[in-house]
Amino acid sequence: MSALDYEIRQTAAEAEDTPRAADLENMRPLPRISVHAFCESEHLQQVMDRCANDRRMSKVSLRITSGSTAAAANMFASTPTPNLIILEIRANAHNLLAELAPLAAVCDPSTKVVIVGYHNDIGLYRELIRNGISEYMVQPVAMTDVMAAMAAIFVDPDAEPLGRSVAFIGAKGGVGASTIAHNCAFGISNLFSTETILADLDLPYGTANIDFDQDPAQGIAEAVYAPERLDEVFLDRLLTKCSQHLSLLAAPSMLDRAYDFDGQAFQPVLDVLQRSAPVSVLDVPHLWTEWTRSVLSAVDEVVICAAPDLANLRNAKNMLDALRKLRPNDKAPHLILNQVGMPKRPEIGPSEFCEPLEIDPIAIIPFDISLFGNAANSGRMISETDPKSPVAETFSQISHIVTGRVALRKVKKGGLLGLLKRK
């Protein structure tokens, strides 16, 4: 290894660590394109590397080859060349044109390219931008650079912006995701009046209907099965009012039927509702498939409830290592502890029950069967059903954290709840 490539990967190394990782949040997904990338340095091949991993570029086509301009222009002598090439290239400022000519006689004219190069220069930037190259970026980039360079290009800037979409699921059946989702998406929707949809993917079972005491004739399962169909005007029609500012997508809750799907059947789902709301919440039924892999793995924020108990711990802490495989540039997910204090049953302390996970959890939510029973059975959320209780303030502090409203300070273990800040 050069001392240029060692002081690249320790500047680049630095580079992953700024704050600048914050951004991909707020980057949309790229759409259905072919990326071809050729590197010459192990630092450009680990970077595109998570590029692949990143979930914004799921439907990225990503090629990785090691190699330099001429095995590229080697190689698209003979096949077509895809939407995009990203070179990597030593060459000198004053070679560098040159050395592209070969690849630039058998590119297609629709392709774009990106430079990668080492040389900190605006007159060579500016002469490769006059030549039709789309970007120029100089070593060390980081992942950040390269999935901006790529959204630059292909994701329209007079589009709409996405909403957040944010996804409820239980550690183990009965633990109350579903309840926690619901009073949620209520909060959202409720404290900063912005238009919310909450999603109930538990076709078979799913509550969201009795808990807010709607029975809508449609929901969810006319957008699953029917992707064709599914826009913004179709997804309206089947939405049914719950509040103000909150609508639901109901589950039919009915078995009339095997509710089996392929690991992309709620994709186009989640992608009209995220063009549909500023904020989504989904529902997301305890089960490991194909399909909650993809919806868990394609959202922005996800949120982990457990109770204070082995079994939860042990299936909590292969949630949360398998979740931060799925999604290993973004940051973990939220942890929430329910049923806490049940009379007369064995539990794990908060400390312990968090230190093997490492991680603090966002809200500790007592056990309490008459304020829950109460609301279950009235078709009320707990903040309609005692708008005062210590139980109602912390669904309002879980929707600040889960939509991003928060600085949240550190969490002291044992406590009820963790100090806030708001913006």
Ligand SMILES: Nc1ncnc2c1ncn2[C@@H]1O[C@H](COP(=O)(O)OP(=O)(O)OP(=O)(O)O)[C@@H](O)[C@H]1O
Given for the second form:
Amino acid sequence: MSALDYEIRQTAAEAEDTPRAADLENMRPLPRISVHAFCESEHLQQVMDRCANDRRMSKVSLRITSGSTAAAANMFASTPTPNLIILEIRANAHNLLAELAPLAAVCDPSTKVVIVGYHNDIGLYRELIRNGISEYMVQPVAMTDVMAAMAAIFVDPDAEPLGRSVAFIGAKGGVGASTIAHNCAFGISNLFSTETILADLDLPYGTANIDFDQDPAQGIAEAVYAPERLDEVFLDRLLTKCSQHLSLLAAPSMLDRAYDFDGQAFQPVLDVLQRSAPVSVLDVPHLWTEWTRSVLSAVDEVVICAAPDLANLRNAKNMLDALRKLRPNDKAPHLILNQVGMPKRPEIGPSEFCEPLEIDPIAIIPFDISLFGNAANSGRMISETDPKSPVAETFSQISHIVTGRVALRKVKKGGLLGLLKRK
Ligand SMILES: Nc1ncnc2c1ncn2[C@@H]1O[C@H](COP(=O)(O)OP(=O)(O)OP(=O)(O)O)[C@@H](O)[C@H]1O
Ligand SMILES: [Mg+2]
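Can I get the form predicted in complex with the named molecule as well, since the one above is the form predicted alone?
Once more the chain from above appears, this time first in line as the rest of the complex follows.
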């Protein structure tokens, strides 16, 4: 243990008694975020270990590495950045931003950064906050300080909403909207190691349970019919784990009742999803009702899936026009052309299809009966059954686009530190 570590530990023991210890009692659990801490001192490593053992961290995927900012930059040049990076930096005001630059160049804009430093300097603090750093804490930090910093970013009522929601809907029945939604939810969770919830909003007929080879007793029906009970804890009980980072809010897929919903029926579900995980993917059935319109109005991104025929073209045009009115301040929905090139089927070519829509498709997926049929029948995703297929690559690209993720190693224009500006 270095002399510095010893000194930190002495003062930290006193710091544990700050009023924040009482705040911890009232703190809500952190949502399903990924956090990676890079510790230079033994003290911070111990603080992070204590955080890891706190019950409010049970859903957090936390990694603690003994290493510097350079080690972080090195690591994230080839792997996606987590929701939060905690960095211990000894550099002074003069060198700190320069030390951060290589990391900024590889950091996804949605990733938050908290710095644990050694210089009690208000000018430095302001400079860092201006550059998009979420918090700068001065050593010795207590476990409660780190918990409070994470809560301020991800739990506090006035914190930025955590989750990003992406809704997939077909321009016609059977065009593959659900298949695309499920493959993208899987892709997002897998490619970015980000916790993702797939919600199947097709209560009578939903196929997410079949596609992931699951048969849960509870799911979205319990959530939508009990809005007064619905919170993060209740939601947890309704989720089914499909893979390391993907959970499913499954449809009952039973016809024992009629499924009529009020216009706002799914709002509480969307709210709790947004508080619970960084990404929610919604599989919306091909309907145009008050409730589907309100779901499509509320989400961050809408993806319309269409097959290349006239009815799809007319419906896609109407949907795009209606959604532009419902979401006047958002960018237009994305379009995916699916089942393109079905043998013997007369089709409208992609450019003729897209021209009247005044939109470029983000993906064109070929009709491939054996690839999709095999995946569907074995309850697996395309990237599992045939990872090298061009369709698997297309799903990866869609996953990047709908989450606003930049391809790895691509440095944005505007300078390295520009990337630190997240506001
Ligand atoms: N590109 C493709 N090539 C071949 N088959 C496909 C393709 N995309 C989807 N399918 C198949 O088409 C069928 C319908 O797909 P899916 O259930 O995803 O459509 P949907 O638009 O969600 O339908 P619904 O209107 O019932 O919700 C499934 O059997 C699926 O495996
Ligand atoms: Mg469907």
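Residue numbers count along the first chain shown, from 1. Small disclaimer: the values here were computed from a predicted structure and weren't measured.
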Ok so the rigid pieces rotate between the two forms and the hinge, of Val233, Glu358, Pro157, Ser193, is Pro157
